[in-house]
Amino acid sequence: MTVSVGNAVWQGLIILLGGGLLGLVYKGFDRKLAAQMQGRIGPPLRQPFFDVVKLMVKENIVPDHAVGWLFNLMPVISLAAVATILFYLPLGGYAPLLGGYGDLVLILYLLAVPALAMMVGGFAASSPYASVGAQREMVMLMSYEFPLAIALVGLAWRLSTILPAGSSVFSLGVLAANPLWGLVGPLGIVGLALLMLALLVVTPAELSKIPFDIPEAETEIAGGILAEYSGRNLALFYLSDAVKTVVMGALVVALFIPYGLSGLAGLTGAAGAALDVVFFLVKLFVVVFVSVIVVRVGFARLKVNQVARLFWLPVTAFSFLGLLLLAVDRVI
């Protein structure tokens, strides 16, 4: 269905405000969860909103010796990226804004834009600290791309070879129609479940979250990357990384928990909507909350070497084994 310029505005709008309030909530739900499980109090769930708008309001330096205008458009690119990427996400049981204009591999590409403009930043701000912070990054993105791209090409892959020719299988609307759970065999499910595994396993270090927060590491680097960012810029990467922990979990639900509940509660019109996004929420804070908070809570910093070996190794063999069975399921 076509939608109105109209009403594609006043629905982008809505998207990019509510997935940066949403992503500053779980913001706020990681860091209470995360002091409870660690026997503190913890902030309360409004500290991110706070946070926010106490850095917008400082004063925003840049360095002496910084290449100035890459050092301040590197956060406003990071979060442009992210913002982006909700516009192709099936959202609450509602199809992609953009969902005829993109497929996975531009959200792939997207994906790596947040990292990217972290790595230029950090070496734009001429510290060595930022420097350092900034070859972390890249090698952790080398390290976790691979099987990410295994695992959202794989699923696509599987899907064309059950819909007819020509279907857009590379949509994420279109692989949330289609779950392929009920749509494979025993072995497939098993493959199902180890791209949705190494998914997991990759969402943390896309939000360099402990145990993959190393380019940042403040009691390392002090703070890496983002040591000599202040006032607004840093209010943008802290919204970029808000907004960011929403599309990783949202990804994860596209993919691989893509169900509603209207049809079993026999719900239809706003009831069943309001249903669906309910549970869309409930399943997007529990894909946090297994990835983000329970991975940060048990364990603690890895090194460099420690993950690339991680991810070229178990994670990347734990990807091409579940699409080797998913190719086999196909095959029987």
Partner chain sequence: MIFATLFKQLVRRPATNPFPVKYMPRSVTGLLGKVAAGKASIHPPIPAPVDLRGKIAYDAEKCIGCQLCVRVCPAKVIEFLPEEKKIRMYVARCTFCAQCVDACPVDALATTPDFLLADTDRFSENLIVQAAPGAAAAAAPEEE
Second form
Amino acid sequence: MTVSVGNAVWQGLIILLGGGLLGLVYKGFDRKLAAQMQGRIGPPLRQPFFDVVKLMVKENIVPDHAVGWLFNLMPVISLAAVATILFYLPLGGYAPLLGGYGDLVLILYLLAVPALAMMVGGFAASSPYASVGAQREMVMLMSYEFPLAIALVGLAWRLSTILPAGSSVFSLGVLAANPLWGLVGPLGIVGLALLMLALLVVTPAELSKIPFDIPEAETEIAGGILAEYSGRNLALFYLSDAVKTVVMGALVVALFIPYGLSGLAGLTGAAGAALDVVFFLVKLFVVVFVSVIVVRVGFARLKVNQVARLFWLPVTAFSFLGLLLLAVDRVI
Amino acid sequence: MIFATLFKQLVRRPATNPFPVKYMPRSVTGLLGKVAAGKASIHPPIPAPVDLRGKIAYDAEKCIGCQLCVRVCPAKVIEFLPEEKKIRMYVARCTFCAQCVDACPVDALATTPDFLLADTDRFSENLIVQAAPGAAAAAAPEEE
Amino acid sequence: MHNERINIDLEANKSAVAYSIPIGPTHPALKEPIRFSFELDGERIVGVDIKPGFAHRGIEYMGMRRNLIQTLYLSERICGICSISHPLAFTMAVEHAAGIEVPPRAQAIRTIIGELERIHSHILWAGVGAHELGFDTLLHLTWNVREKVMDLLESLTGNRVDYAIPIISGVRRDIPEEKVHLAAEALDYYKRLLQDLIDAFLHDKSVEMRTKNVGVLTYDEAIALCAIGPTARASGVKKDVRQDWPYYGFADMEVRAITPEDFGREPVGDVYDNIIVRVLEVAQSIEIIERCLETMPSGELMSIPKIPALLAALKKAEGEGIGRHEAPRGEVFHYIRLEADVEEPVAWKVRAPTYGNLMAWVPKFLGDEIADIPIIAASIDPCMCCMDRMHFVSRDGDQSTRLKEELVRLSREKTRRICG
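Since we've got the form predicted on its own here, give me the form predicted in complex with its partner chain too.
Now the complete complex, all chains and molecules, led by this one.
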């Protein structure tokens, strides 16, 4: 596709702004629905916006013993990394903006950047709580990256065996345009379901939400990595968490439920595009609801060794099994 | 697993007792003005049981000035006024044990279910119980 | 024997100690101020130092400057959650010292309110425990069901906390016939709820993962460290004031100490056992209250109903008395000494349950992980400000720590001074 540079900049700005707003809106829903499930009234939906504005005007405190430039740089890197992923995701009926310039492997790396940034920021804060949190984040990162990688690579490999040679199967646009559910046999569908399950389990870990919120664990290490962050820096981490929620949700949607309604409803043009975007938002909401909100209110926080065991054994086994089933399906 | 409870709760009313308004209004005084003008409504407080030990009511006519309430009050809420042989109570200190009510030999004291006593001034008229209602200003805190 | 375990662990890991983290005096895991210093090897705890003394309020001293009726309400404010336990132990001590009888109906009412308090305290603890595990949903749901007993207490006594119901020689309010059905209804509600509580806490996979074999206090350690209340019972020690030293109606009811064996589990003394004991004690309290309501004796509420007469009798009284009550957190003990013609107690000593359980923390913490700190800290249901008994204030500012020998000497001197 050929887009002029000016157009691309405009679309990029819209995507960035939309991603940020959407993340905060979903955060609002998250808090409201979690409160409702717990029998509380909860904050108004626009509370995350208030929070960000409030944090932005608050004083930004850097601890005396912290490595100042690292400490201040990390929130920016974290937000920049997750915001970049937005450009590689198919949103609604629209193909990824930078689809031609990077693929799934890049997304995998970009997804690890916020976690790394928080880790470095935590160590730079030189507070015992932040150090413990950073160590835990490191263990978490090593635990969930493996099943995540298996799931993503598995999908791309299976697609490469179906599409003609030379197609860029690692591009999310291509993956979204050719949903695998219809292209594989019954065994393959079971395999896909397992991979989807693995990805849904990885999602709350990637987002540091209960039961995997151990790097922040409020009652244990008082916010851990974020213990020393305040003001603008905290707001940036907050925003990057919000955007990351959208990114993870959109990734699951793009990989496993990339269907649109416009074809079904027989709509074309602007109406069809609008319908697809709305449907995309609904799918995103369902994914976030199932894998973040419900999980977050339904479990206790696990310990770091339990998380590592969970991801290395059952979740990895599940994703391997899924991969195996996909392979068997191809042979048959 | 408590998921069944969680999903049931999703459609149930929250258990929280409603605050006067659901969310913080843009301006509290503005809202109170509207409520006074009848343009807005706020949730009424949760009804209290009839025999709640709230603010103490004082019937100065019956009071004989025996000072028994002064003796039993654990928080030293009650001040004896020697000239009038009456008492004055500083509700801001009160612990609502109502021992003075039990001690009073002539039933001059009684509990009321009135518990909304928050105030910015601990010597405001609402927080001083004494004989004549208008006399609060004249008998402003000499000690403290 | 507990010392050996502690020493072995410390010696073996001295070289491995990488860093220490402070928890407290203020920390999200702590509801009240206390300071822990943990020595850590990675995530594992190899050493712990506990420093209480941030919430001393001098209540005993204040009580010795008030007459006994005033001090009664002061004793109620030692603890907001055990707000009947301390007055009960206090009145018991005063009645013991002054030789005052309590009418049977008053005894039954005291028992009922005391057991209602146990229900609310244990449910509150369960919610706090869930919060420490990061399971906020369970916190909100359990605190929601706790409202029922709080409402019942409010309508029976007139106050939601600090019930102000017992008075020396009896109780201040009756439970009239029309309120008995309120109580019965609330008890039915909790009986129906009990299975839900067991399911939510004892059969939940993630709660099990976090509490089984965490914060272990073995039977021998519980005995050696004189742990009391649910903390000791979770380790299998059959210890309960209501069983061992029955007071009021408990002698007839044959209350027995609840241990994890009643749930069919060999006592380990971990946090899971603590939950078992507390949940089952809610059931036990329901039973006790029902029996009290059924067999409620009639009669007067106070043996000395007139306040001036009571004050006069207390002024005449001389002697010393003790009061023991099984509070939700364990035994609460009050000692009082009265002298004739002195309205104030000459000596008043309070031992809150947490004081007995404080040292149980040490073996519970050792060998566990940072992630277990909040739940282990909560597992003894600590109440710091009930427990804080002294505070050194020195003009020179150099004596902040006193060792055991010096403390014993000072205490003996004080006892001699008080008792003449």
